[in-house]
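Just one chain is shown here, as structure tokens, and it is the form predicted on its own.
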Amino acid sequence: MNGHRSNGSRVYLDHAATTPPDPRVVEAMLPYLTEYFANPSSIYVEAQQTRRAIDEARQTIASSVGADPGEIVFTAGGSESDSLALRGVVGASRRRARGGAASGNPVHIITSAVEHHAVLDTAEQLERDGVAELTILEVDREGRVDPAAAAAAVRDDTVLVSVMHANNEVGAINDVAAIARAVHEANPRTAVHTDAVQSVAHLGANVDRLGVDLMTFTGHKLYGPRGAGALYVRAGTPLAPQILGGSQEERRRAGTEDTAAIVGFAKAIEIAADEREADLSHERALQQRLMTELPQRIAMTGITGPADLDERLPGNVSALIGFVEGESILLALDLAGFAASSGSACTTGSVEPSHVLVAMGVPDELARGSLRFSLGRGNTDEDVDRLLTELPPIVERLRALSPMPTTEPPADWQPWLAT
């Protein structure tokens, strides 16, 4: 999708909401969307054929994630990843405190302001639903969960803490190992739980040396099919299924297995440890031109989450545009060949800031100027060339559009903004 639109193709920016398929992910699924397409359950032969793809599969990707096979359930992607870690450790947990039937009272359940909506809408569910109590961590300004406060957070009934290990939106990485690390020291009985969906594809993560006991990842972040997610539990991690009917997955999650879907998940991840160093290399050198120029050329405009390239997902570049609304903003480079995102959501009509930016302090105002680029293998340095010459203007033509006042921003808004 990369180039320019007089050619006919356009520049795909937007790499943290789904990565485009390699094709060599789709040459792998294609023999089992065609003839290796028998129910993995079954016991005649061409069934066994689809079992001992997902056997491979499933130890591939669990060695790249230093997990033991059995410790890996698949599941449709990163939401119900997120959702079973939850809702199964507070089914188990409830279970468990009362010698298998459930508890009356709720357990205690912690997570961050700055969480994909799969945990925080699940937890909040969960409180609504009166089977947890939800301690909701606060971020520093570039949205960072601090580990002494997740540790004081930590009560006797806390069965579970969720922190991600890197945020979709401003690209933070947390230190989700001295995270586990204090809240294991605070309530060993207390479990973990990391959402991986966006590390995984650029940083690898190993489930021992991050210390957690459950682990979210998927294939669509990392060039691999969507509708294939993996849930890590660590042994003897208390789980109870929310989807039944079937004894797939060790009696962890129903439902027949997508066996082409596994296989290019398998793949995809195989494909990303031995391209990792190249990727990165790649991704970054086009992360800091961007981050550098973006201001140099808009003014009244600031980029969000850590500079420091280390501390932030390679290839996440997250701006706030002043005096703008982020989704004009995008439906312009739309139209103009790009695909991006912004950190806000529509709903109901209106255009609500994203709760993360909300969560680390920028003013709503400002926080609906937002946008996310996201960059991939495919970018190239023509790609940020025709962005930086384009998206200037455009910001122009809104503002000029716009009844806000363009010459100087609100005191509040200065500390976020370059210029």
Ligand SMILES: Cc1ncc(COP(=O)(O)O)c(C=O)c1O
Contents of the next structure:
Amino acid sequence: MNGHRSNGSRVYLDHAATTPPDPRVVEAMLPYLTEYFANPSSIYVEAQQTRRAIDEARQTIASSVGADPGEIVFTAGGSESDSLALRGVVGASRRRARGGAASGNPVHIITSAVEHHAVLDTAEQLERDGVAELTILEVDREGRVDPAAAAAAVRDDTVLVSVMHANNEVGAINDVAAIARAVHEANPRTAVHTDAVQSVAHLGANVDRLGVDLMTFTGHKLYGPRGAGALYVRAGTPLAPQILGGSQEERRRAGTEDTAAIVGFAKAIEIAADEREADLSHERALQQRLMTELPQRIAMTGITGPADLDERLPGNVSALIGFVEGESILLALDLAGFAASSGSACTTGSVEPSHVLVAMGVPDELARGSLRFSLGRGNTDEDVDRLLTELPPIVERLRALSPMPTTEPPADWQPWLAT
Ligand SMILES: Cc1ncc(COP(=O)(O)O)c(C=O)c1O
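I've shown you the form predicted on its own. Could you give me the structure of the form predicted in complex with this ligand?
Now the complete complex, all chains and molecules, led by this one.
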């Protein structure tokens, strides 16, 4: 794979997993990997230079999401930011309940069934630890949370509602503004967190327009470096730090800052804002073609997530292909030169269907045939042509190998397959 472009032999279709760094980002980072290495917390002049670089990056990142610089906590990525949001709010709320000492009572938190595991697993761990009671919201067949259902689940002791902005597997965009409004009306003390890891690049998430108290985002989904993330924390939102030690990030996250990664993150977010319109129309055009033509070229195939592009993450094409395992297709695609992804997780040798598809109501067997293509800046019409030419014979070959009949889809598959 050549830089951020696909080249003659390889086609990169996995931008939702991570994006290739923009050369301008790398250029901005280089001095901080070489010459300007000083610990920003030290007092000498070299440290003042790295401190200034971090301050400027914080300013850029804050203003790109409509926040004040003091409301940005740098982390090592989306997973850490999600974890800090959930654990931080639960920890601070329990302490506050007893004037400093953690109270013995669990607090109530709410999330949705289709969150990234960084949120879902943390929420479930908090429940297992006895510090939180957890309500998990269902989603509709396109993967979205109903704002009214979120509000209806809020209790007097609900300290946090965490609902993602755009889903990483099926691309469903939630109406986070409506969710936050409804939740705050139901209980003004409840904090609302959104995981905007997938959306910030494409949709330019603004914390006031979304009405959220906490927001997760990360550099490597927007052509920045891996290992640099941020948590927006609205002023006044209680947050207990989860990494203790130094006084960095106003005591909300200890540890010597990765100056180069933070500078790269800021450069990437600046470029994303400048080039958003161009990126959007480019990705939407390719996305529309693939969403339309995949089911035309391969029988017993359907697209998951919202059909309406305005309600769908730009670049995301998630599909179900009957009578084949997504993992087998991915291996064959890899050999043919394509990097793509599936929603299923291969654990201990058996393929588990994606929790997102299961929550949307996709039958387990069909969910095993899921694929996700996520298009980005460097993709071209030729990439889509190549995929549309090379994928159908791969599916045909794999279906021919199946010991089961592969011509009659079960009745419960019908609503998920294109007619
Ligand atoms: C929606 C969502 N949240 C969180 C994460 C985790 O982010 P990171 O890889 O930066 O830890 C991802 C990454 O795939 C994601 O898609």
